[in-house]
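Quick heads-up: it's one chain on its own, the form predicted on its own, in structure tokens.
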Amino acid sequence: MRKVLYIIIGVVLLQSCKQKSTSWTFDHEIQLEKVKPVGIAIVNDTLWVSDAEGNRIVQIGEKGYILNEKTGFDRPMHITDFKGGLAIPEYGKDVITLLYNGTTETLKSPSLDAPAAIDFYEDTYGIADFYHHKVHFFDGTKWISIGEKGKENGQFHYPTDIHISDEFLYVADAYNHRIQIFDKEGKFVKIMAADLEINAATGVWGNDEEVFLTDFENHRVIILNTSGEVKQILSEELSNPIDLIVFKNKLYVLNFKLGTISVFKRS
């Protein structure tokens, strides 16, 4: 009987530890300097934010001060790191601009109409093509076109962000209010979060354990496991969250209208 009791206690403690390791709590807020943030990236351990209204990208210190800025873009959107630099979707110019190694170049891609996001994984990359209601995926040798306008599985209604893992493409299907997942041959795999009454799915990011989604109009961040089950929903200190990223065990969430970054930590 005593042995059984020890086993039960051990299972309870293990479950408690697992729950604790995946729980996020609000830590602090970073107030930005006249920035309406849309996209966030980490480059060489520093935060970069796209300011679509200011047509610039800015490097942000932990106190919110602008450490560096690069101007001359046309509505930069969901940026990402690229070879120690940045890849910048220019929504108004219909191109992806690459800044790295002191050079600026345009990514060769299919025709775009308001690119909203780009992401890279090794030698593959994908683009959320907002007004074409498509995702373009380069598999290392060729481009694959995914989707068309619609509400069925594999169709999009304004794809806004994309995250690429070692196996899958995760797409924030903004006004179908869900995440869609595809394999790297462009085949539809499954839907996530469609039953959560999302109002504008704008930003998606993931790791080996969790998938994060910003629910823009409902002022929430939804955290799921990779099977699509809800682990946690964050709403504290969030207002129109539009993009997010996890870095050094902290979750950074951009609040578009307030011009702030809400920082969460594991507790």
The other form holds:
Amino acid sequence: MRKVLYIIIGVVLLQSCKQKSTSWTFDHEIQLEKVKPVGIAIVNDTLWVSDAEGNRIVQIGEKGYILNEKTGFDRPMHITDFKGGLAIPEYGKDVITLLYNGTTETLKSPSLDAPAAIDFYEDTYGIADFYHHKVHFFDGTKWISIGEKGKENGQFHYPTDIHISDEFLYVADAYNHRIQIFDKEGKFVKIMAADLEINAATGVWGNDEEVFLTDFENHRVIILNTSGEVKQILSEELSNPIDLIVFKNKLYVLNFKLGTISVFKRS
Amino acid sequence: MKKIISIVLVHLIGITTLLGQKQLDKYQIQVDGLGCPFCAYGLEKKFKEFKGIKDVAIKIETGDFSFQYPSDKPLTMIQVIDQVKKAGYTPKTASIIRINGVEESFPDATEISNEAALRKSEILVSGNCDMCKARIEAAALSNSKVQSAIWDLESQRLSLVMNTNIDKETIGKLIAEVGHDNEYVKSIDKVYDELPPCCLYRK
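What would you give as the form predicted in complex with the partner chain, now that the form predicted on its own is on the page?
Then the entire complex follows, led off by the chain already shown.
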């Protein structure tokens, strides 16, 4: 009997060790200089932010100072890192601009109407096409068009962000107020966060354990596990959060109207 | 003689250059409650449908939107206001300065109701954001018998100060016409569907 008890206790302890802590706490705020931040990316361990109002992208130092600036874009939205440089969806020009190795080029893509976001995973990439209510996914050999305007599974109402993992595409389906997940053939898999009274799901990011979502009008960040269960809801020091990223165990959240970055640490 | 010919030639070249440059009217609009940037820059995209538009500038914080447009194919104030409304926004003020110096402005002054005949009232109106607030209030105020209209997002209540000789259902109809369901009238689906994405309150 005692042996059985010890075995049970051992199994329970082992399980609890496997589960990592999921508690995020507010650490500090970074005040940006006259930046209306929309998108965030990490390139070579440095923070880059898109300033859609200023039509530029800026490299941000630890204290919020602008270290570098690239101008001349037409409403740059949710940016991402690309080959040591950046991929910039230009919402006003309907193109994705690639800045890398000292060159500037336009990504060849299907016709876009206000591209809001792009993400890459190895040799695949996906674009959230806002006014077309579609996601365009390049699987390495061909383009797959996903979705159409609507509220049903597999349909979008103004998609604003995309995150690609090894298996799935996570799409911030902003004005259906949810995340939609697709496989790499473009088939609908499931919906997340639809029952959380979200108001404008504008930014999505994920890793092996967690999926993060910005709830723009409710000033929250929702943290889910990969099954879609809520792990934590952040609301402290957030104001119209629009995009986010996790880097070196810190969560960086862009607050659009305040022009700040709220930084959370994993406790 | 040679000097005179040179001077005349220089002046002729100058005049030709000036005539060759496009003459532009200046347009300035202020809209209420620009919401998320995806919606706000949609307004800008809507105006870029006017081919030849130049120097488009929009400030989400203040709601200021300005551009220039060739004076040889002028836009009327009605065209400008309609385009703003087509994008789903509510124009607060607008001005056009024509190349000849003539200035047009929107809105015109409206009559203020007799204070003795006013009453306070409330209507429940569905909405989602600051843009909805601007639209709902503007719709109510479009009736000259409404002196004040303030909509609260949290309670979804529109507080009115209006003449005693107008009923709430009339105001409800005006609000439904711009896409907002209320306790008196439901907006038709076609109008609701045209609202900007952040205003889509029906779950």
